[in-house]
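In structure tokens, the next block holds one chain alone, the form predicted alone.
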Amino acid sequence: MGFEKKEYEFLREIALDSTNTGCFINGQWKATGSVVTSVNPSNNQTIAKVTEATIQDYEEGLQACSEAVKTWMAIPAPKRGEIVRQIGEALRSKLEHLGRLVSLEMGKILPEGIGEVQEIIDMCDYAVGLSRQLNGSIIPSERPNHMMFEVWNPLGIVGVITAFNFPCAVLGWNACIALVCGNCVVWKGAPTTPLITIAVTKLVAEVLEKNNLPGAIFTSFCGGAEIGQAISKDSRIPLVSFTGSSKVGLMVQRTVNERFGKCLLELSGNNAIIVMDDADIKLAVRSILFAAVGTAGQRCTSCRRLFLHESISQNVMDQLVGVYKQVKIGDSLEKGTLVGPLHTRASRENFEKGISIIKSQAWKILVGGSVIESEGNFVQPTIVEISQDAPVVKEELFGPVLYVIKFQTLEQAIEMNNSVSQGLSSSIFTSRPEAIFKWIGPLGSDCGIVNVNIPTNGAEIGGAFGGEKATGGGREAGSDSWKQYMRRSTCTINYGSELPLAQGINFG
């Protein structure tokens, strides 16, 4: 089995087995569903095996978890602020194994797997402080004597559906901002990458237990759908988070509403980047090949589309190709790799499929377009000269595919970037003012991340993340995303003597 090879050892640093237990459920931790395989997608190979939950695990978990939120709750925000503290700390003392971990088991490359894990600890330390500003606002009233203000309470339980490609940091978005808000968090993690789910767990147990306080506060499930669907339903859930496709998260949406319940969704992206012809050039192929081939071009907020103004589409392509040729694909832990592998054999093939339907339509290849022959999820990263009306160019090829279309006018690009489905992230290359404002004006990108002179991908948890459209609508992390994780009260009090009505109604 992998996980006795010589180079897992570090799995053990983290509490991880060759068999290891899926659910973390009242405490404890227990599971009686099947045992699936965690694989490494450098080699397909078996790296440890882990018992998943069943629908009766998963009651159980959540009637625990009905009753912690009373304590909970109960807890002034600044101490709960101080549990989340902790739980950063125990993932920086771990930060270096985790990161492994990530890029062992997801696939994405050590810098990334540890910036990843770094990405919770700095959610966590942003909690903290957030957990002294939950603040409302004091509201005029315009009868004498009475005062009016809001009030926030927690929701309840929140449940996180998490992705692969980004296994935990979707984990931090949401349950710091959950739990600083008072509410206690049911996570689902990916089904493909259950070990991170398993090992970031226990190090929030470990932080519960240490504190006396019920461990239940986090409950946490590997599974497939049916746990996914059993969240989108129960009642006893005020809000899911689900990170996912489009067509997955429109499922989601349906069943949650249904009951009346809120919906946080991170969806498809299909992201554009803008190069003008006064672009600084070598900043834009930089950030160009950061965005198109990082994570193997299985972030969320990847390029997929690049616009090139005609006057400068030769010399940026030309130099896009020159790096693309010179990228080092290979093992995610090897040192010097820039691409690792796709994370399943069905994304290699979903890849396949891909180009095939691009060489059908005879588009023009410019670098790329092939599958490594390997043990591993090895594809060629590709750039395609295509037109803006090809059907591909609408869909999101979750691999690292760029079509690259040229364009004449600043309109005719922000056009481009707007006519698909998905909303979440877009850039433009440029200097110039009048170019820059437009572009994040009203009738400039529709995406909820507008940047400029900067990639795609690589938002910070300052910020609010998220996009419009079939990108969902949901905001997580920075600036107020806390609000979707409360209640809020108007609150009107009376101190006088006298029934003075609004609209001065005058009710006999």
Contents of the next structure:
Number of protein chains: 4
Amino acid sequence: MGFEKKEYEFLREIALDSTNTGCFINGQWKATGSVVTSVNPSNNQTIAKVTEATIQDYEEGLQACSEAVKTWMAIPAPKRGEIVRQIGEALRSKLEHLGRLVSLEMGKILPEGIGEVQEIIDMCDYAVGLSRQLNGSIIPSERPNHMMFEVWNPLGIVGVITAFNFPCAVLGWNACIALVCGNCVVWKGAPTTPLITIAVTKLVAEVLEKNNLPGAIFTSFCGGAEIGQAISKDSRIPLVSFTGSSKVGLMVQRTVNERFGKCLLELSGNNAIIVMDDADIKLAVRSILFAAVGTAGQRCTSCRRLFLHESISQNVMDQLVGVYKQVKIGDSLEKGTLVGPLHTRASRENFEKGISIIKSQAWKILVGGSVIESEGNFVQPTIVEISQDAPVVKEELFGPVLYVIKFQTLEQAIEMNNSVSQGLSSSIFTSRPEAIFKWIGPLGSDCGIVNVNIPTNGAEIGGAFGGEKATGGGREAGSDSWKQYMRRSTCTINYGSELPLAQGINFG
Amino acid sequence: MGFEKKEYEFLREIALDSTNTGCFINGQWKATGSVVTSVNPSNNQTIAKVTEATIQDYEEGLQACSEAVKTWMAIPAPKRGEIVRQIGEALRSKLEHLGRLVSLEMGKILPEGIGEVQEIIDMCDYAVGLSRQLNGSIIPSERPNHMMFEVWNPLGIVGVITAFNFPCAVLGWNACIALVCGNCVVWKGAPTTPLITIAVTKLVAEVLEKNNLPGAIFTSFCGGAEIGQAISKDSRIPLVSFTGSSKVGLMVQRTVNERFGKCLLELSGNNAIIVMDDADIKLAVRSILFAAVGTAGQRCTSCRRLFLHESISQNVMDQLVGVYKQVKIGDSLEKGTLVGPLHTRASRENFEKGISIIKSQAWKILVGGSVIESEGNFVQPTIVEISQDAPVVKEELFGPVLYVIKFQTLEQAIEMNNSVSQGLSSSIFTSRPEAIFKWIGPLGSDCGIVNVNIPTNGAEIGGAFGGEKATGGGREAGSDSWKQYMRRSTCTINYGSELPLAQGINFG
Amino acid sequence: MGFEKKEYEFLREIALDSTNTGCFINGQWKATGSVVTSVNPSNNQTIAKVTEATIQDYEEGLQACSEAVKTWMAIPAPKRGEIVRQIGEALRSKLEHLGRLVSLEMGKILPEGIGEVQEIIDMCDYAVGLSRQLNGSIIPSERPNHMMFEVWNPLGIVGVITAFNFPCAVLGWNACIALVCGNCVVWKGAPTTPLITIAVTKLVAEVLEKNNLPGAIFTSFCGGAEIGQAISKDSRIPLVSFTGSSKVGLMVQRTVNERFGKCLLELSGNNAIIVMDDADIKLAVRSILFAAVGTAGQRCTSCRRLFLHESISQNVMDQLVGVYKQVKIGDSLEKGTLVGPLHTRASRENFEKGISIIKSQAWKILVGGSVIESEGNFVQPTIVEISQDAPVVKEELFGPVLYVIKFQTLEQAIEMNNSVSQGLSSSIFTSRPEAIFKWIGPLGSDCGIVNVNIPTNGAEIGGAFGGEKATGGGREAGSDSWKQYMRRSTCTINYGSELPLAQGINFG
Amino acid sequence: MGFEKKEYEFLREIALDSTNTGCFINGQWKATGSVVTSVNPSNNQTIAKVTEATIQDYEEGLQACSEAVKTWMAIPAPKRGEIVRQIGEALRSKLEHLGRLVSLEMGKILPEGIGEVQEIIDMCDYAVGLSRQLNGSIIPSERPNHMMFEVWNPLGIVGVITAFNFPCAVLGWNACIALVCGNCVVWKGAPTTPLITIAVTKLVAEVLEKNNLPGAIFTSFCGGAEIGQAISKDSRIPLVSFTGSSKVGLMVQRTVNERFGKCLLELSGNNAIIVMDDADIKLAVRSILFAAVGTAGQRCTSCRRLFLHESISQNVMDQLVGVYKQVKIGDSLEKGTLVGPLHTRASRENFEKGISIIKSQAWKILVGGSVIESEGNFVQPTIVEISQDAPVVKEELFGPVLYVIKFQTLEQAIEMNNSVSQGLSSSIFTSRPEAIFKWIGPLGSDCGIVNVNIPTNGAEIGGAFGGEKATGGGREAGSDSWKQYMRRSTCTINYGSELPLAQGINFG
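Would you mind giving the form predicted together with a further copy of the same chain, to go alongside the form predicted alone above?
Below: every chain and molecule of the assembly, starting with the one above.
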């Protein structure tokens, strides 16, 4: 069978076809669920069809995975690193095609699509080194002839539930680390990006096969909420990494906690940029543009709130309105496009609904504010001048809508930044050391990501990615995020023949 | 007013009286709640009376605390360390008296009472050093003229809800670290150990006062579930550290998560000791005794399950029965006592109920099995030979009851160890390196504490204390436990004038 | 026998007398060498007499120390920490008296004398915490059934040779860490500050005795170069920590290396402050004053070179000349004195010689430039306007002489900063983030201490103290400096029965 | 021109020819020195000819390198990591050929040759991850509005002088780390392995060229002592990493120290294996064989001393003599060979001389003891029963000679292990935890490598490689070895407008 459009033929290079089986179970491709259609958000036309997982598929997958984990855990970490290295090489060899698929199916522009795939590759490279550095500690014991160890062991199976906006990078953050740590991965991608889920899984599967390892080490499902819930409830899965809204995340957390599992949550953001009077305005404007309209405002780190010092606010707003008017909106794969479509028709409707509330409250729309009539899900990047007290400012509207609010002092701006329930990303533009260090200090931004003179989005993998409060508290990618994928044992070994007690206690 | 008994006069040395005000609010002692009686578990007679907190008291305390945190956060960490050092000195100067009070009010024997206070002192000493080592990281950025920081800032207020069995050490684990990290502490002690709560708070208060610091930095309440719930629900408290049962802990967690707060949980244990055929039997028997009857089996790390290799099982059981019969049970303050009373009449009843179930199922009681008729809450340390499949083995019976089960292979013993929902502590006795390293490795014990040739209890402060699964996953005291008391910011600072993007993305 | 002056009577409080025995050997005070006189640099009159060590004394001390180390090593690190804590308490109880002695015998002003003693106390507090954190690592092995450890063990005996300018703080940096690490300490203080050496040793000795530990754990000698050489040559001393000039340090290093020992060197500095055009001038001037005239310019971190951006150079020079003229010079113990005497008559002569060279080359002396006629060793704080090319600028003149040089660009200033052989401390005053981060980056200052908007001197103990190039490369006090006092073992343990080889090699 | 033998034709695959230019200078291949011949140690026939460096070549190379370092330092570390990743890929693509060359030119057997190249590849993979983890620290300051940083910056140029026995792995340990740390590398390979130096350099050069980077980032010389001395004396090279004998290493160290440079020394070893009475004898015998005859005893970690518990000594010796007699000696490239030739005729003569001393002292040669008459440099693997007091036991005889000595207690064996001036590697075979932990503890082996139940040789890259005492104290490869390739700055930044001083000092 062939693809509907010739420009989709490149998908064959990454082992996709016009119809696809959506689950990788016990090293085999099979799926017995309903057939769904993956569509191109730029025109809402079919790209290809995918058969999703049923609960029976899930169960079969998990049984195999539970077996495979015994094999995988017993392989020394540096050898697991070698497998992840090969996965990185496999992805690298398909970088362009995968990036194009991300752009096609998710709707982000091509450079962002390729950047997203590059991020998994970076994660693989990073995880290889990490596989020799998952270090425990030897801690001095207060007792003679005793040694105290802190040992890190694999958890077993890690469930990874990812969202449409980063259909593969978030898998990369989790899977690369989880795998070198000795865990098997069970992945459920977003229901609207099944082709990416399949394409990435195929590359991983190939590497496992080539190394004579059980395919079930990486178990992957296309599917919806039912599969997500199965993962949440499954006590064979000690850790569930979930990316999505705070509302759903909270439900996942409760379900997982009830069975004494752990969660790693990456939930909603409501990210602000502060521009001080002494900021480099040109740098700020470029950054705000990337932060607010990049990925059509559908990054969890997208800038949604802009706090402008009153002395420069008009200047910045004028410049922003200027560039917003020139931004090229269009097919995400077309050269020169800066803003692609929203991911789904529903997202577009959500945007409309949000704008109509804003209008009903008589806030001033500086630019944009409309959907664009077309086959695709395009909307205009929008700037709204608003008051900090408006309830809409407290919520994450997942599209290219930027709220602008003025302030007078740094303290005020920080207070506004911290006044929402979300705590993901934040950024200040300033040239004063005092402002920089206050911003990153105890009385500064309460977010997980606290930037200076760069946008709220565009994190590097070397740091820990994630946010506080309603954003869920998880940390992925770099730093010591790997510890979340392992269990910690505090071990005290007595190698003498006496039994001295801690705190000098005498018993008996 | 005087104490009822002359032997309670020593309490005046630690600023207690026969009637006491139970809350330290905004630097002042006040309380408007009901008056409760603290009793001696060895005879159930009154020690002294305490007025508990009302919700109004709580609110007043929290308001002051919310103000005080601004002062405390702004003090450099090493200076906060100096305050904690002084707290340590204050405790050290009252070590004997405080230890005696712990023994008197909680019911543990005197050496354990003193050991518990010593543990807070150790924590203070440790936290002083830590106050200069709450290190963030400077991580290489992939972008020129950028620096990436991982900065650790205080959370704000840390709520600490402690249990009767370690009425002050658990406060010490939390408060010493929380304070040097820049947090204020709100403490609710166990309702049945109010005198300890007051005595410890008084020493802390004195140090704060001497240093002209707001007393509200350390806010403390005697009270019950109402105050505990207030803490759980209070969105001014980003972190709640709770010690108690898995059942209550799960409820606390849900409440705290719903308001996007974090929990640090130290919940139920159901700890096992494995004795291999090649073990040092003498060492094992001594250790089992301390682990199973120490603190009358009321430690979260008490040994409740004993797995004996069939080849040495009879020998070990015989020796244990022998020592159990000689163990001196009696007033916790009396010299030579090894087993004091259970903490409350209710605990004693709970023990009776547990034993009657065991009897009803016809399991073999090797020794003990009865309550002891007296004014106090004494029960006999008990050993039961039982099957791994008995449902009672899966639950934590909070008293000196030890279940004995035989096994044939190490794998079997590990499987039994891991088969319960709790995951706190575990220990093996063996002389084979292979067994030791398997036990602490990926296929070994799944507990947070994994010992070798020492009991399940008696942890040192230098390691991280806590457990997995139903035990809640928190880690207190040493290692990097301090990170739980801080929020992590990943900061990227651009000090150039260009805007290069991560993953080499080109935008616009 | 009595002290010559009544104001020396306070020395009795710290166990000194008008005649003193200068060696603490095998837990006893004895000395068979020549009798030297300790004089007050403010008037060159005798404070007290001290009998120094002979080589026989040294040998006796080292033999005892070599025995004591076996005991000390076998004590768990946290217990060693407890001893250091007690030493800290002992010092704290004598803070004022010891500080006064430092001021009296060394000649620094009283607040600096007390600050120096406070620094040892801080080090003790820090080392106590560290005693539970001398952590090794557990590193993932690439071989199945293997564990890889990095273990840190004590070296044995650490020799500490200190200089007159910090007669006890440098001992503190070394001894506190060395002791918790499990090493015995052999200390030789400066020949001109024997009373401090004795007073500090007495407090340490008391603590050892109270704990029934061998006194030889801390072995201390008053003496000169002969004892220093004995330490350098002694193969029983695996590490020699030496503070002094680059010239002597290099000789020590060669001697120690020849016998395969290690050195920790803190040698000469030639420290610069850069003041940018955008600096806070008031802050800069205050800092330069403290850096250049504090301790009469006799700190290894004293500022000797001042680089002024041409646009603010006249302003800064004017202000400096103004404050230099008002600085109170006088008896170091007198209230209000800011500049005490140089330590010895020889130092004063050295100053004179330096000034005469400067004059002979016709450089412009802006202020000062003379010795002060008096009984003491007083000289005028001096500022010289000079060219970067003048050879004297490359050398450390150990007194309050400041060379001022103008510059035009940051790059120029950094190049000048880095152009000397020494590499200890450096500082910039600026308010631009770009300048700050360039200064601390790869193309910035090449010193071990790289400050911003504070003086070159006045380090905190939490960081690592020391410098690069001719300054010797050692690091003392905080960070991971403790690793220098331990030996590192990379341990691979095979607990299986197979012999897999690294790098997948097949042998036989 | 063609190779003399057809079996050398594979060298064309790694860009070698029968005549070769021996220096890579400023991105170009040139050399103006004498022409040397590389010979095959299995038959002492010419492989190919190489033109060596003159001092003029060296100077030209260093000038270019000094320029290139400015470019390289300014590239963000993760980008440097990407270059090292590509170098790893380049090596991986030539693994077989390079391994064959190592075997051919050095004389080790093929699996060891390939293993050596694999080790550089492993190092590259490791260094890639490390390039995002060269972390500095943010340390709490005791002063308000101050931040304390520990920043790691590149040193500049790192000189690497390697030895014949690991003609490329040691380069890999150093260069991979040095490069990601931001340093340029100046490499001088062993004079007798020029082809390997050239082949490896060519692969690196290609990667640099492909990335448009200055070739001088990696500058490489074939040459002898003259070039080594030039490196030692060159003050443009802040760090010299030297691998070789203790005697030469000490001279290098002195030269480098005199110009205030740093050394990283990997010098002589004299490594022992202890076999306890409770050892797994089969495992021990296999390990001793690999440790003593692997690489024909020419590893720095080769086992030279064997301490046997008297109860099992005869058994072990009998088994060893048995396997020694069966060991296949022959051409290093021939399949099945276990012992290749010594590297040079001089090594063979040295072996003869050593044996004749042993014979002259009447020690008992259990097996071997002769050179093998042939065109190559073959000698018999030899075991000598000897006394601990024999002076020859204290020295490193660089060939397959094993001294066997009996002992009675663990303490005795450890004392003998520690009684030599060298301190590189050591190993114990035992099954008692007590012996294991004593061996790796404060009173155990004083070596840098302390193994249990594996040979003295065959280190993994994840740990730090190196030894104590006369072995020089350097550490290469894993753990925090990277810190040696960077300079550490302790930075304190004041971002407020006040000037509080450390230790609470009041100045002025």
